[in-house]
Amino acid sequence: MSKVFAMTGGATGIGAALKETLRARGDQVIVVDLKDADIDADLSTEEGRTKAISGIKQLAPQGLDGFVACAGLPPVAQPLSLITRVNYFGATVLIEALVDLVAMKKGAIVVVSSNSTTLPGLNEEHIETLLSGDEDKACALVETLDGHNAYAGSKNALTRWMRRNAPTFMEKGARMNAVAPGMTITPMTNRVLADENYGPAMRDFSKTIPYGEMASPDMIADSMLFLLDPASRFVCGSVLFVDGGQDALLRADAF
């Protein structure tokens, strides 16, 4: 029997790879993105989030087998507050609004985090402000920081938010976990690699991947399929690093 999924950020990259796999096996996938999607919406705005939520509810009135928060902006995006609005609030606001729809089918929620969330140099005040839900304050604060804090900080806060809410969501009937990709060949990564400030550091970082090369989008999508599948029905609040061994290399004793 075919299933019904919804996702943000399904037009390109990892989201597109997951979308294509799900549709190829006969599932319905409702995609939210800026363009080339079932619902064109700007998740950096309240209007866009409302449009996305109402659109998904209209297209899936009987519930969702899964929801994937995949939309995200890289550390080179400007202004930095845009990263905050999309990566953190664009994910948490939609999940909170759709969790009951997922619970209707005892489905799963997958949050896309990043292995950059464990790197040093993150501003804790920024992360705590995100977790407090104060969007305006978080956006003002991030403009005083840098792209690394904007991106990795938003993903760090998103992962903590996932952990904090996963038990309550599970009690409702909706499992929630996160996948933390390492460096993956996507249009977003290419933007960072082409940046004169971040590009050299990113290329050096890529050389430390034990696997020997960056991931292709389908490698990340395969792990997300597991988290969406009933086979992972007892997995809740977990962060699955899919980075070719890089996190284990850098933090062998942290788990």
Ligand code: NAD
Contents of the next structure:
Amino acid sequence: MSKVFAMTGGATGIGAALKETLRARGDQVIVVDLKDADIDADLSTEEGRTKAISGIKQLAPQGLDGFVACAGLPPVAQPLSLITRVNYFGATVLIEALVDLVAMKKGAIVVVSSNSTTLPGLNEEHIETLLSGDEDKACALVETLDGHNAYAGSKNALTRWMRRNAPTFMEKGARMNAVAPGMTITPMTNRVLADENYGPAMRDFSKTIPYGEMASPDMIADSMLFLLDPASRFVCGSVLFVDGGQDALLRADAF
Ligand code: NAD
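Can you switch from the form predicted alone and show the form predicted together with the named molecule instead?
In what comes next, the whole complex appears, and the chain from above leads the way.
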């Protein structure tokens, strides 16, 4: 039987790969993105988030089999507070508003983290401020930091938020997990590789992937399909690294 999913960031990259696979097998996918979506909305704004939430509720009154928070901005985005607004609050605010819709169908929620969350040098005060839910304070603080902190910090906080909330959501009937992709060939990655500050370091980082090359978007989408499927019904609060072995290489003993 065909299922109903909603997702953010489905216009390009990893989200587009997931959307195309789900639609190809006959599922309905409600996409929220800046443009070329079922609901065009800017998740950096309160107005855009409200539009996305009410649009999804209207299009899926019987509930959701799954919700995926995939929209994100890279470390080179400016101002840095835009990363905070989209990557962290654009995900958590929507999930909080939609968890009951997912619970109605005993569905699954997937947040998109990153294997960069385990890299050193993250500002703990920034992460704690994000987790406190104070958007204005987090946006002011992030402007005193760098792109790595803005990006990896937002994903670290999002992952911790996922783990803090997964047990309660599970009790309601909505299962939540995170996928932590490594470097994947998408418009976002191309933008970072082209950046004169971040490009060289990213290129060097990509050479350490044990798999030998960066992922294609469908490699990440395939693991998200697993987290959305009842095949993973006992998987809850987990962070699935899909990074060709890079996190294991860098942190074998941390799990
Ligand atoms: P992408 O740029 O192709 O896709 C990101 C999507 O988010 C785009 O469709 C974009 O329009 C949308 N988006 C951006 N700002 C938005 C806003 N304000 N409102 C609504 N939508 C907005 O990049 P991608 O690489 O496919 O990234 C998808 C997710 O995967 C992101 O959360 C990213 O952080 C994460 N990720 C990517 C990589 C990688 O190497 N590409 C690695 C780890 C994690």
